[in-house]
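There is one chain below, alone, in structure tokens, taken in the form predicted alone.
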Amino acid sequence: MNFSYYPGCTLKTKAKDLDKYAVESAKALGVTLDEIGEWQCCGGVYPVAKDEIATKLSSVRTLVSARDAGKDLVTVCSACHNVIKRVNYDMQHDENVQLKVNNYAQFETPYHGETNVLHYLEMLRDVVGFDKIKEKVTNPLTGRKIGAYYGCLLLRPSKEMAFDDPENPTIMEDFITALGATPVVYAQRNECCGGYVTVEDKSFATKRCNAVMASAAEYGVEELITACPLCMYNLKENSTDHQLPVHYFTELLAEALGVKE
């Protein structure tokens, strides 16, 4: 199994563990992640203005690179995945965006959204299979009560992302089960951590993170996992109540597969 791989900026700086454990775990599962050459920042945030084209170009270049390599594109960071998946949706469904992007970029072959974009979790579920992962586990996380923190970006907007049920997702709970741990469903698992608002109003992010932590603790969660570097930052730095351990989901995968350092 071979995929084009887009790590994104944060996975090369503040979230190196998210990237490292994703790559090492993939190898253990027989999956090759070929990092896109000369990739650029996805933009960090999807531009909502209908006439905004320039900030979508780097995502389209990544999508074109994967298409030309003949591979599906795998992402890990929730924010990068949200931006690239939504830009790809635009290139599939918005003729105005298609026209302007292709006229400007002058790709050898015009791009119209041909690349299939998968989040790493979708790759585990739909390509490798959670049953196969369960067979590969050498260090089952038995007895650990783990809560999945989805946040906003993996699930919404649901039409464009098509990741899971935005109100009652199960993919991360199924992932936890495959590793031998006990998933704990709690009320705030798909609510916002405060996101980028923390830059201007840290008190709001603190309020949101405390709500997530309190909800998780109330339901008996002992540790949280996330796919989002921003969520990781907010939950660790802006929570003042119920300080639960927070890990990247790839770290627990690497631990269960026996490839964590």
The other form holds:
Amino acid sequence: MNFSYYPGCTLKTKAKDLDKYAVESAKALGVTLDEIGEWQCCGGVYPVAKDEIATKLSSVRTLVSARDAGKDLVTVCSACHNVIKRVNYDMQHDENVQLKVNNYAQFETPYHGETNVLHYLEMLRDVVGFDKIKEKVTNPLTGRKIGAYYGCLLLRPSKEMAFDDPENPTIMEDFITALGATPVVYAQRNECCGGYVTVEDKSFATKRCNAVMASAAEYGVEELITACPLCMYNLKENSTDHQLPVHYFTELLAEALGVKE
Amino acid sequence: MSENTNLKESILRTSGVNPKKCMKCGKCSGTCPAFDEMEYHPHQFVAMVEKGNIEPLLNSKSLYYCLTCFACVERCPRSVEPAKLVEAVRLEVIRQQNQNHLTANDIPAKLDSEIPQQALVSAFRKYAK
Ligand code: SF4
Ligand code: SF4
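Mind pulling up the form predicted together with its partner chain next to the form predicted alone we just looked at?
Up next: the whole complex, starting with the chain shown before.
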């Protein structure tokens, strides 16, 4: 199993663990992730306005690299995934964006959203299979009560992300079960952590994260997992009430597969 | 009035939203995690843009508290997509000259040792052109 891989800026700096454990766990599962050459920052947030073109070009270049390599594209960071997946949706469905991007970029072969974009969790679920992962677990996380923090970006808008049921997702809980741990569903698992508004007003992120942590604690969660460096930051640095430990999901995967040094 | 009509048309064009689809159920505002922080709530953005009453929105801090979490988009029973209107109104402000809400000079005071690059890149995309 061989994929093009887009790590993104934060995975090379503040979120090195998210990247490292993703790559090492993939190896243990027989999956090769080929990092795209000369990738550029996705921009962090999907440009929502209809007339945004230039802000989508870096994502399109990534998508074209994967297409030209003949591989599906795997992302890990929730934000990069949201941006790249939605830009790909535009390249499939929005004629204005298609036309302007292709006219500007002049790729050897024009691009119309041919690349299949998978989040790492989707790769685990749909390509490797959670049953297969279960077989490869050498260090089951038995007895650990883990809450999945989905946040916003993996799930919404569901029409474009097509990741899971946006209100009752199961993919991360199934992932937790495959690792031998006990998933705990709690009310705030798909509500926002405060995101980039922490730059505008840190106290608002604190309020959001306290709500998430309180909800998780109330349902008996003992630790949280996330796929997003910004959720990680907000939950770890901006929560003031309950402070449950927060891990990247890839770290737990590496631990269960026995490849975390 | 004609300036307001242009503004409304511009917002409708950049957002791709049709506020006439709104049935005023309030679900968008009921689910909005920034409700307490916003003086105008998502359903009010929809109604006020539709009426051409846009000036108060342009000057509101609500523009900088929307998380783009898309809860209002996902949960609106009429697919109105209020978050796209909030975005378009904010762009009317920051796309003007010298109206960036965040500048590089603001950053040092906001840094801590753990803040991820993603937060800063995203904030610049949202708050500056
Ligand atoms: S949820 Fe949709 S229909 Fe209901 S008030 Fe908000 S925009 Fe209007
Ligand atoms: S996208 Fe903005 S307006 Fe909509 S629910 Fe989220 S914070 Fe509220």
